[in-house]
Amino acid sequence: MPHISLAAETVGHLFGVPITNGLLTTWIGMAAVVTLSFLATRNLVLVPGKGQLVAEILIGGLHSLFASVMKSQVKQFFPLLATLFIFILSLNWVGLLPGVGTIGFREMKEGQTAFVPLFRAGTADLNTTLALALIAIVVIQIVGFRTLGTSYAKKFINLTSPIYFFVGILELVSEFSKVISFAFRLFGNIFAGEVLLTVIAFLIPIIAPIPFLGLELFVGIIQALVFSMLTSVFLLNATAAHNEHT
């Protein structure tokens, strides 16, 4: 039977932390990218051979991306922006290559012979996403603080009157909502797609799941998209000023 389970399983302890296969793969992931980038600048010229030119395209079709959304303040953000989109990318494609999800071991839990795999998307362990959806989250607020200081408070806490009151209210539970829509947005979407990459290996193994391969990886842009897109939505609105949120 194809193995399905919610949570990421641990597969091994580094000085007493738990790992889980969603943490190792998260790591294969970062090494990839980091890997990657260093290899694609590491001689920067001005006549750019593949790996660079693959590089430049990347960055500008991202920085005019974001341009459009934030205009003059996407200097100033795009190195998040960027971040974001491309290590959750990351994330979502190394859970589609093979092995992911079929490697690994058997353990015995509650006196049956259970198998663990030993690599799960990154984006597919909650915690992950959970912990994207902070520092998102997190950084949009302190930028609404630098850039508009004490007023910006405002859009919480307004006692000029009781209509304002309860408005600002609604703005504190939205920002609270930001955290479960970004976690469970990316988590629920990538752990979809795996579970059907599963079910379908398992049905039909050979060409079968190379259809929704494709399908994956098309889901895997749109997500990283959308994450990053709505975060550079947010930290616009947390710089204007209240007056013109309004």
Second form
Amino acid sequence: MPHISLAAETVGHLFGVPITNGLLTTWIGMAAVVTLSFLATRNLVLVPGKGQLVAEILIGGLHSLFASVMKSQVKQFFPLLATLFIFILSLNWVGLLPGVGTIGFREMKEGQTAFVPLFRAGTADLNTTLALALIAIVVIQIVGFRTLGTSYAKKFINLTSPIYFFVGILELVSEFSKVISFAFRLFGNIFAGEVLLTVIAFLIPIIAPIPFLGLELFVGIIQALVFSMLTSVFLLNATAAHNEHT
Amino acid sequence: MEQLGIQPQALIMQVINFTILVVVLTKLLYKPILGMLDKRRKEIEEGVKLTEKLRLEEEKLTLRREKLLDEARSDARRMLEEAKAAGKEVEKDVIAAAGKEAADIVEKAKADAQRIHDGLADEIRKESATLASEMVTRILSGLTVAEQHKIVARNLKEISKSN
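Alongside the form predicted on its own that was just displayed, please also present the structure of the form predicted together with its partner chain.
Zooming out: every chain and molecule, the one shown earlier first.
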């Protein structure tokens, strides 16, 4: 039976910091993204080559997509939203590469030999998804306060009437729940996909996992899109006047 | 938390990772690509504007060409009419001059004919006088003076009658 662990395993330590297999895969994904970006943009010309064309389609498409939600504010938030999409997508897809979850080592745990995979999909590590969720929500709050000033706080603390006060508490709770929903939605989808692929590959190793790999590629895009689009919508809501909410 | 694998240090590492990626991709990918897309959009806009401008220019030139052609056709028609009119005038003058010249030639020919006629008449008269004189001389050479006087007188009489 294959080894399935909800938590990312620690594969080593760097300056006393535990390095999880999810973190290791994240660095590989980041390195791939940075390298591809460098290759695509090292020689930009008006008539693009293949690499530049792919980069233009991706970045131009993302820009148009976020512009359709955020209108003129897209310029300000595009780096954050596009990086969320690219980061999540790269981690999701790197997690589907052969060797992820299968290359590893055995170590003794509580008197038993356990398999520790060296690589794990970055987004199948709750630390990653929680970090991204926290970044998104913190940025949303900062932007809300910077745009609306103290009136943004009225969204959460409104003493003008008992109903508004209660609604404010609900809003406050919803902000915390956003972190949880962001983190667990992404983690759950990718971890479930990883488990599904592991189980299918264990039961029927040849051909059978291929359709599921295709499905997971699709899920990877969808989850990256959902995360970044929800962040853009929340950012837009945070910058809208308080009266528009109530 | 431990079962979910949440570790504050790993969490912070991922926050740092993401922040680094935002900075790197902004410099390496977003700015250059969006700049290039913007540049291309501007180039296309300029191209479209230029095409529109050239199209308008072409329309103007076509209209101007049509106008010039119309003017040229109109000028040609007018010049043709003028030439025809001038030709008719010249024709009239030429005919008149030719008529006058012909009349002069006829007059001159008549005068010449008259002059020749008069000359010939004089010559004939002289010739006939000479012949007559010779004939008279020959005839009268065998006659006496009285007979000669008689014949001369008779002939003079006849001549005076005939005149």
